[in-house]
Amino acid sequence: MRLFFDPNINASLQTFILSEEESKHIIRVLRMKTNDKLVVLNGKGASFTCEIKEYHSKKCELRILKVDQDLPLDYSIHIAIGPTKQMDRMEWFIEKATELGITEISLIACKNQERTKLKIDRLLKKAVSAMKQSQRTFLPKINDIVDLKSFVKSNPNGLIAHCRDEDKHTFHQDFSKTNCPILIGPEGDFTKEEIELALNNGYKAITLGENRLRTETAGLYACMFAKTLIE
């Protein structure tokens, strides 16, 4: 069955009115009718099997037939990344990381980056689309951009990947499946001062291999490596 998303649907309801955006897609694009069945995800692990009770191009009312709830995730993959200058590269990272099972994405402001503002709603749409496409039931949390200092103070004791020639550990030596944010620098890399800030807040420097990776590639590599260690 086709998958749709609405964060407000919950198991206490018998009927539910979908968002205007999803309602338009169901009625105007897919031409679905009364009694047609579909599945709605809430991004929190629940899948709602529904049928269309009444429809309108802006308001599609559903009858909830069955609810399936996945167990809470026993891991977290939290990537904190400096936004790239080109928005499409960040969108690509969000899409692929969601497909892999990332749980949280934080956007950090660093000295050497060129982009300081992003449209979080646009990134969230990419994540929702990727969640549905990959048939995942958990939507990653996407946090608005904050400066690096504020982030490491609020999220100590993680990993930092940078390009400077300094002593580093391998990923598997220090990664933990919970409470272990991974810092990925902007296109100009972290400054020496930013690295020291992270290290002074419990972060450990890691290598992502011998080659220098683009920001979004490094973020996806870290996500893939973390998922491999968790599984």
The other form holds:
Number of protein chains: 2
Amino acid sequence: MRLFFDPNINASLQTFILSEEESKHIIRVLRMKTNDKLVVLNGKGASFTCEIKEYHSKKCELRILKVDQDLPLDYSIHIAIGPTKQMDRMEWFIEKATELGITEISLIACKNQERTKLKIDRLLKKAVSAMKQSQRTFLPKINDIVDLKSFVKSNPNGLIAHCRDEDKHTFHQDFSKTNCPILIGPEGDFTKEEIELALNNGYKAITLGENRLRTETAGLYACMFAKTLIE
Amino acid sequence: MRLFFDPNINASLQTFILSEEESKHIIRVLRMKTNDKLVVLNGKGASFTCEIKEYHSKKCELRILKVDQDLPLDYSIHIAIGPTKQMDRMEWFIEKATELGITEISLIACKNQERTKLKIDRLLKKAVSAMKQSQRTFLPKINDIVDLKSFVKSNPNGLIAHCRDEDKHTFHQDFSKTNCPILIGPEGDFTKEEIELALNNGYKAITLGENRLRTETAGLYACMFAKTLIE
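Can I get the form predicted together with a further copy of the same chain as well, since the one above is the form predicted on its own?
Once more the chain from above appears, this time first in line as the rest of the complex follows.
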């Protein structure tokens, strides 16, 4: 059955009015009719099987027939990454990481990076579409950009992947499947001071291998590596 | 130093004339001059430190100063994949897989797939650029499209990742770091007959996790998984 997304649908309701965007898609693009069935995800593990009660291209009303709630995830994969200059590289990182089950993405502002602003909405759309495509029921949390200092203070004790020539552990030596944010350097890498700041907040330095990876490749590799250790 | 690529440079030469494409880039874009130094990779593990002997925008002549030859790789990661409908998805697969050290990519024609032709040249260019970017010295081999039957007959005893509900092993149970081609299904997945064909040629069926991954995500995930097992 076709999947839709609305974070406001909840199990206490019998009927629900879909957002304008999804309503338009259902009526104008898919040309669905009254009594057609569909599934709405809330991004928090619940799938609502519904049928169209009243079709309207701006506020399509659904009758909720059944609710399935998945168990909460028993792991977290939280990647904090400096946005790349080219937005499409960030977008594909979000798409692929969502397909693979990332749970949280934080955007950070570092010294050696050109982009310090970006539109969270576009990234969120990519995540929603990847969630549907991969038939997941949990949508990753995407946090708007904050500076590295604030990030490591409120999210201590993680891993920091950088390219500087220093003592580093391998990923699987130190990764833990809960509460272990992973910092991925921006296109100009972290500065020495930024690395020290992280280490002073309980971070461990790790290597992702000998070769120089692009920022978004490093982010996805860390996500995939975490996934292989969780499963 | 700046990296360039030419598969024809070799260690028996004292001078070398670069290809028209690289010559043009060196002279017209980078505006390099006589005696400027650069490195030419041959994609087979050798790095040639050179200086410009005579600059010419179509046939730049180099004097070879030094040759470094890396040891042959002690592993292979060979992914055989059905090309996606959208070419850019294949291109990023090639880019990321090259950054991560894939050694061979084979394109296969399967029953449930829309695209059966593609331009190898564009993919090769992506690979060359990713090789330079990640400072690797080996270029992956990219094989033009063949049908699945020919592929499994000439490359037996690998792994086949598919989405059908059958008995499957996990990746790390069966991956071997040499001579273990990994078949990734096309966008419409393999047919039952295609899976049987592979199994009859010594392939083992594997799963890449419970969720449905896009073809190019599955290919990259397999490549990254292999990399974590090799290192």
